[in-house]
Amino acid sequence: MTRLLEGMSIGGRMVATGRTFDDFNPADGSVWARVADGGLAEARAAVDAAHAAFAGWSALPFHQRSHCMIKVAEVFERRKMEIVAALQAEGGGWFGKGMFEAGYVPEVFYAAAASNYAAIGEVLPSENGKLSMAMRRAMGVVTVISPWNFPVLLTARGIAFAIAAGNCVVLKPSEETPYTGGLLFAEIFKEAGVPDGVLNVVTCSRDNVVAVGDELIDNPRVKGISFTGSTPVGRMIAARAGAHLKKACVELGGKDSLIVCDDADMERATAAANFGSFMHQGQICMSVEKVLVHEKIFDAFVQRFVERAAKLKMGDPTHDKSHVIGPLINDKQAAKVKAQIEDAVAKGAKVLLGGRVQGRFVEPTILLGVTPQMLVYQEETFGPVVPVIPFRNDDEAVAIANDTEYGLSSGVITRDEQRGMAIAHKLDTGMCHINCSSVNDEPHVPFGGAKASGMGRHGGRWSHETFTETRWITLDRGGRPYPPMF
């Protein structure tokens, strides 16, 4: 049954535009919802509503804002199974992925609530006997542009800490997941009793993305921007924010490597490769997109990796919970992945497993013989395709892993933790996980990348730093002397 979501949330009211766009189920192409199509006027009204709510929200005692975040978390917990179903239907995700995501989100809001009880500044030494303090305060209106791949989790990460700190938010979800990445949050904030205007949600079709996005960056009342998505769009947003001298936190794409050393536990290594490469069809910014394996164990690893990946079932995840590999989000993404496979094969790569594309469904695909001249080596794939590449020593593995413009995450599998740490220190990534895949996240950790994978950090006190401004305040208790001529 098609949902009618004809309004967006502005200042606590559902606002209709008279225009809608279709929100599709990627597994079967059916219209899952019809959603209000906002434009410049709605984006501007949402910023005004957030600005109007800021004075009251930021003035609340910190513990009251925390209590609101706890109530939001509790509503998410109550609605968990409903959210899982929506994630499967709107985003094409496996049941297990939905359970993880819906279960993770309450912890984000609990962590945001806890962040208000941490230190908000420092007492500094003073040459003049002053009480000298560095303090943090909310910025004002923060706009959050969230992605479609983990829409509930990544939206929560973008808004929770910013709002807990006293900011008010205008959220624009992806046009691919306007409900789970946007309007769901408006419902839950209303149900939790969060004051009107603290969170505003503007939905729009792809036709209106530029107008809405520009307003959410250029509007002078906007003080900070959080974006999670592709590197090309992130570059434009960061550049535009920089032109206005506004703070921007952008978490972008990746081309992450899993380095499997010759002393690796084979069971752990193949499990990390399988999960990291194929979880959610590889549609994760920190998916394993290159598996680098020491030449001494290369053949044994490849055999067991193929055996493991071959067991992953593909199909519509809303019809069968055992379908771990669901559809890619849209036809454009499926075509991109298909083009990478075809380019690799044309240039000499061998398809060891999978390789077939059936509409939006792409089989888990393992490639051998991939070289730097191939698109699958150079570009982010964001699909269930991974090359396995041999290396001779650790320095060569590091060189291959760093041979990309991206620098989000990485993984190293070795029984020697000292060796793992040595490799981790040489990798140009914002995150590295020893004896685990590159796919890792927790609400309170500094999540973010290097190079073309973004700037700024989400999570814990790093989110608090991202979404607040630092001020220097002094109390003169010693009567600082001025020159006698004054």
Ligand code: NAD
The other form holds:
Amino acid sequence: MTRLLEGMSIGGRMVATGRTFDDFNPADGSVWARVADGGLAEARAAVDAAHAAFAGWSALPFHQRSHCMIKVAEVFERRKMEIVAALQAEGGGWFGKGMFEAGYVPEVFYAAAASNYAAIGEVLPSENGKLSMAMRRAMGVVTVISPWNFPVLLTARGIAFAIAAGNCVVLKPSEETPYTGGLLFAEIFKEAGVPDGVLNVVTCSRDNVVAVGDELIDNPRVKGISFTGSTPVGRMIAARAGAHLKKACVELGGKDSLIVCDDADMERATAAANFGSFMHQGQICMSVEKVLVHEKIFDAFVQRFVERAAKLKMGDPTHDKSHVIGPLINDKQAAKVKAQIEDAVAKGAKVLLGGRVQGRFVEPTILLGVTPQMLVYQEETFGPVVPVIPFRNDDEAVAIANDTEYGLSSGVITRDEQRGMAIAHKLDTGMCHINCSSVNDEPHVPFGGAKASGMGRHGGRWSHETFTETRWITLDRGGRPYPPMF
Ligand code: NAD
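Let me have the form predicted in complex with the ligand next, following on from the form predicted alone.
Below: every chain and molecule of the assembly, starting with the one above.
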């Protein structure tokens, strides 16, 4: 049955616009929800509501804000299974992915609550015997724009630390996941008793996203922006924020490599490649998009990798927990992935496994013979398609891995820890995981990319730094002399 979500949450009230847009279940194309379509007026009203709530929220003792975050975490825990179902229906994911995501989110709020108990500054030496302090304080209104692939997790990551620190947020979820990435949070914040206006949610269709998005950056009351999404949109958002001299933390696309050395544990290596390439149909910013394998073990690796990947079952995940491979989020994404497969085949690549696209369902696909001239080598795929490329030595592996405009994450599989560290140091990525796939996240770590994969860091104290401003405060105790003529 189609849900009616005709209001968006502004200042604690559900505000309808009289306009709605359809929110589809990508597995069967049915309309899962009808959602309020906001515009400029709602974006402005949401910023005003966040601004109005800021004085009270930021003045609360820090531990009371932490207690609110803990209550939010507890409601998320209580509603876990309902959230898993919504994630599957709205986003098209496997049951196991939903369980992971819904289970992870409470930890984000617990970590945000804990972050308030850390030091908020430093005492500095002073030439004049002053008490000289570097102190952090909340900025005010922060805009959070989130994507659809892990909508609950990535929205939580954007808002939790910012709000715990005392900011108030206007959240704009993706039009593909306006409930799990947006309105769900409004419900849960209300249930947890967080004061009205601390979190405001503006939903809108793709038609209104530019008007809403621009306002959520340009409005003078907005002081910071957290964006997670594609590189072209993130670039534009960072540039726009930069023009206003506003802080922006942008977490963007990736083209991550998994490097498999000749001394690798084959079980570990093929499991890391399989999970990293095909989990959530490859729709993870840190997905393995190239598997680089030492030539000495190339044939053995490819055979085992294909055997493993061939066992992944594809189908509508909402009805069958064994369907690990669900649909891609929309037709546009499926067409993009199909075009990359066709381009690779036309230019000489060999399809070793999969290759077929049925509507929004794309088979787990392994390609051999991929060259730098192919789209699948250059562009982010964001689908279940991965080339396996041989290398002769570690320097060559590093060169191939770095041969991309992106620099999000990476993985290295080797039994030699020093060799793994040496490779990690040479990779131009914000994150690197030795003896693991590139897909890793924890709420308190510095998550973020280099190059075109973004700017700034989300997670733990790095989020706190991103969404607070550092001020220098001094207290003179009669020590600083002025020139006598004054
Ligand atoms: P997207 O850039 O299309 O959309 C992201 C968000 O931006 C959505 O809420 C969308 O509505 C909004 N948006 C689009 N145009 C806008 C505009 N002009 N102004 C303001 N907001 C606008 O990305 P997507 O398709 O939702 O997500 C997939 C992309 O996100 C992939 O490239 C993926 O790698 C990346 N991603 C990165 C991370 C990370 O942490 N680095 C995590 C997840 C996804």
